[in-house]
Every structure is written in C-alpha cells, then in structure tokens.
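Starting off, we have a lone chain in the form predicted alone, written out as structure tokens.
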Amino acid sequence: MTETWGQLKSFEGKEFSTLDKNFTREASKLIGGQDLTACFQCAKCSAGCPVSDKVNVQVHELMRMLVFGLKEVLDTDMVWLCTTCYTCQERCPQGIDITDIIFGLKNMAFKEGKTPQGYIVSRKGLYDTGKLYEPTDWEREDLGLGDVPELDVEDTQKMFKDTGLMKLKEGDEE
C-alpha cells in the first residue's frame, strides 16, 4: 500500500532503527501489554478490522513491532484510525487486549507530540466550548431547533488540566 486515509504514508522503503528492549518492556507494561509475546501473527484481528483498508499497518503487523521493540508504531496510521470497535480483541485466539494496547499507545504517541492535527483542533474545541462540533445556526434552523444553549466547561477545564491533557509535552504551557 502507498497511500492511506491517514496523515501518516507507507512504511515502503523505510529503514527501521534497531529493535528497542526498552520500548517492548514500556509496551508490555500498557494495559493489555503482558500478553504482547502470545500473538503468533494468525491475523485474525487484521482480518476482521474495519479500517484495514485505511492504514498503513494492520493490527498484527502492529503487534509484531511491539514486540521487535520498533518505537516506529507510534507512526503508524492505525494508533489513530482504530475505531475501537474491540473486533481485533473478540476475534484473538490468544486473548490479547489488543484495542486497550492500542489506547496505551494512543498515549505514548501523544506524549511524544506524534498527534494527528485534528485531535488537537477537536482537543481544543472541547476544551474551549464543551463540545467536538459547534452546528452553525443553519442546521439548526433547518431542523427547527433553537439556539445551542452555552454550557458550563468549568468542569470539562479542570478535569483537561488535571489530567495534563491540554499539554502535548512536559514543559507545554496549558
């Protein structure tokens, strides 16, 4: 595959750095993550993905650099384009919590700063309004629906800076 849906391109002639024992031991220590060497690449979670035609590596393929230690996952359009429909995770025969690695690593990629744009504009638009999506007045004079009431975000605010989520890496001003 050349191309993908994702901001993120193919891996096609792409040098991998040396595998990382570090990486492989932070991986497995997500939760879900102990189970990491138990995958025998059956692909059954690949199979049944509904994105797999969208990324640039599929769910086994992405189990396998976990465990090669190869940091480059977190490069990878699937980290961000997974619906977490959990179809990899019921279909495993191993048992593997494949979709809650995939939020582990959802994290590391974000504290790493490796975050798709509009995660961030969307990070914002709740944080600032409550809200993912501000409907302009025109779908809802369409629908016959009023004004959107303002909502309090005193709560969604503190929440995002106690948790640091405003903040893509130690150091960012909140």
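Positions refer to the first chain, counted from 1. Keep in mind the model is a prediction, meaning the values are calculated, not measured. Rigid core: the largest C-alpha set superposing within 1.5 Å between the two forms. Compared with the form predicted together with its partner chain:
Fitting the two forms on the rigid core leaves the C-alpha of W138 displaced by at least 2 angstroms between these two forms. With the core held fixed, the Cα of P50 is displaced between these two forms by less than 2 Å. With a cut-off of 2 Å and the rigid core superposed, S28 has a Cα displacement that falls short of the cut-off between these two forms.
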Contents of the next structure:
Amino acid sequence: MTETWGQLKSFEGKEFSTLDKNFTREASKLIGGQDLTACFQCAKCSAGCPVSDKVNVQVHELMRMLVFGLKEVLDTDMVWLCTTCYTCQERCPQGIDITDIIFGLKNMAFKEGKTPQGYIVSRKGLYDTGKLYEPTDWEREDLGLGDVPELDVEDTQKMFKDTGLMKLKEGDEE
Amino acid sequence: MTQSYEVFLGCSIPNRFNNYESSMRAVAEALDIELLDFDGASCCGTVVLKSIDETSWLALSGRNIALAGSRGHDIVTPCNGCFSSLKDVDHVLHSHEEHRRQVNATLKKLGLEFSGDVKIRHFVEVLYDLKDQIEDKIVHRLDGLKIAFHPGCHLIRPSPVAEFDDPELPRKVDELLELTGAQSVPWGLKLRCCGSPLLISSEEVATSILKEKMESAREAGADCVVTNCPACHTQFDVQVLGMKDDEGVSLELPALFVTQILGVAMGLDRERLGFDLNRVSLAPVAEKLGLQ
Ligand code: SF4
Ligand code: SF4
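Now show the form predicted together with its partner chain, given that the preceding structure was the form predicted alone.
Next comes the full complex, this chain leading.
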C-alpha cells in the first residue's frame, strides 16, 4: 500500500500554490493555536525535538508553513512523526502551544484520509470495545488480582455516535 | 490518614503489565492508600484518540472524570498516558467554556455532568506525599544499584497541565527511588521521549529513538531502567528485546517499575511484585534486589 501521509519530502523545487490566510486563521482556532503567529523562527523547538534528525520537515518549518498558510503542511511527515513529547511546547520562548497545535493538524489530516493505517484500526477497536487493548486474564489469576472492572461499551458508543467519531470524513462507515 | 481514590488502570496495564498493577496494589496496601474500583470506566483514548478527533477525546475522558465525580471520588492512575488524558481534558474543560458546554451536552444524555472538582493524580504523586512513611518502611536496602529513571514525557510536560515536577530537572520520583539506597544516575537523554507513541505510525522511528535512549543509559553506567508508565515500559521491556548497538552488543537492560523497586525495598511479598513477568532478564540485578 502506498503511504497516504508524509508525501512532502522536501522544499527543494517545490512550488506552493497560494498563501492561504484562511488556513492560518483556521489553525489559529485549534486548541492551543491562539499564539501561532507569534513564532519568530528561533528553531528552539527543533533543537530539542527527538525526531528532528528523522523527519523531512522539522517542527520549526512546520510552524513557518502554518504562518504562511500553506495547507501542504498536512502532507509533511512531521505531523504524524511528532511523538507528542511536549518538549517544544515546554520550551518555546514565545509560549506557543506547539504540540497541541500538531494534535489539531493530525485531526485535520485524519479527516482527509492522510493518516497511518494504525489509527484507522485503533479507532474501530475503541468504538467497538470501549478500549484499545484487552486484559490478559491468566496473568491476573497468577498474581492474585481480581477481574478488571466491567467497561460500559454501550454508553461509550452512544457518546461516539454523538461526537461523530466514525463519520469524520465523507464515505466513513460505522 | 487513609487516602482514598478510584484507581484508573487504563487498558495497557491489564493488557501487558499485570506486574505493575500488582506491585502498585501491594505498595498501596502497605501505605494505607485505599484503591477503589473504577466501575464503568472506558479507555482514556490517550494520544491516539486525541490525534484522531479531539471532540471525541474530550467527551471520553470527560465521561470518565464525571463518573468518578458522580460517586464523590478523586482519581489516581499509575499510567502516564491516562494521567495525561485525564489532566489535559480537565485542563481544557476548565479553560474553554465552549468545549465544556459541548462535552456536557453529550454527557447529559448519559445522565452525567463534568463539574470540574475531581482531583486527578498519578500514583507516584501520591507516593511522594508519603515519602516519610516510605522511608520508615525500608527494610532491604538497595545500596549500589544504579538506576536510569525515565519519568516519561506526560508525567512532567506540559508543566502547566501536569503540575507535578520541574519539567527540566525533575527530582521527585528520583528522591523516592533513592530512599532505598539506590542511586538515580544522571543520563544525557533522561528527559527524551521513549518513542512509544510512534509504534502506531512508524515502528522504525520508534525503535531508533529507543536505541538512542538505551545507549545513553548504558553510557551513564546504569544497571537498570525504571519507569512509571506502561507505554514507556513497552519500549524498555518489550521492544528492546534483541536490540543491539552498531557493534552487535546487546542494548538490553533490566527494566523495572517504580513500584517494584519500592516494594522490594519495603520487604513486600515477592510474588505480588511480579518479577516473573518482566521480559528482559533481571539476572544482572537479581543479587542487588535480593531475588536469588
Ligand atoms: S520555539 Fe517557538 S518561536 Fe521558536 S521556532 Fe519554534 S515555535 Fe517558533
Ligand atoms: S512534541 Fe512533537 S514536535 Fe514537539 S519536540 Fe516532541 S516530537 Fe518534536
């Protein structure tokens, strides 16, 4: 299967369509997006980022793309290779909630079907069972642990129907 | 005074690390911390659901918090992922009126409400409060044991949400570990992410981060790695199996939970500490831990 994410491998020779002010505005409305345009490109975020040497587009470049309104940011590998470690957010001299913004970008990319397969599988598992992993019973018995308290799948599903978790993008089916 | 909490296990611990739950319960009992069952909990969704859809993520943890609240209880969790989900959602719902209204509209249909007065704590936070009591209970000293302690990102960052320790120079859990006589060694990449959240998008990148971590721990002369999170532990005790450096030398180090270290030093029942379930061989530290 061809990867549907991380298509933007390099800025070299790349032409961007237009600077879309609306996209910057949209990104500013994400949780944590309020100070987005205060980024002054010091690159401190990238200096401490555990994947800086492993991605095509680093986090300070991702931030620049947001300020420039380049929607192609959703095609960078940085979006899904951000480990969510919050080091950048903790250290940004401008107090920008960088990691939270990246979470919002992941949401946007997911809606466009630009996501690692694992997330699609996990969403279904979570919806069907109310959890991401099943308990291992035999070990519990050996350690004298009781059963894990019952999970209420029904209520959780009702809630996800309300939030539309399984219908985030057109053509999604429950 | 007895402290009482509903314990939010999440699904990673019962799935993979029953030794963490078991050792946590043994330590809690010895310290008179009451752990109540968290009936009707769902998964916290962790960074996985937050990455997919924040609206659903807010509702899911909002529901878990509201459940404990409806029973008048506070929450404790031994997992950094659950801790982060619950704290982060709590933080967002406190600071964003709009999100709170939306979540409460969803919860109303389930007869629940997020009221915002439930305390959410990591198990190690509760332990830190009881530091003096723990010190009094140490019966088996672990002098000479060198620990590379890995706090994990979400225990300490973002600090305005986690509200636990200094985000650049955390010391609290290290202090607890050193009560046993063991040494928490400084290591270059201590605060670096373990890479586990990337197992879902790229195992290759997750593994390269882990390799850097292991090389850093070895360079610091650590005998073992200690964690307080099942997601981090997956890296240090499962993904690490068979990992070698570029010269072909094994990078495995015994990986233990904070509660196993404290439990053994407090002289608690070995069976309940669950050492048989640690994957990487504990042989190099067995003597120091008194496991032989
Ligand atoms: S650390 Fe903050 S201000 Fe500096 S480049 Fe990164 S986002 Fe911009
Ligand atoms: S949160 Fe993401 S972008 Fe920020 S330092 Fe960590 S991995 Fe890099």
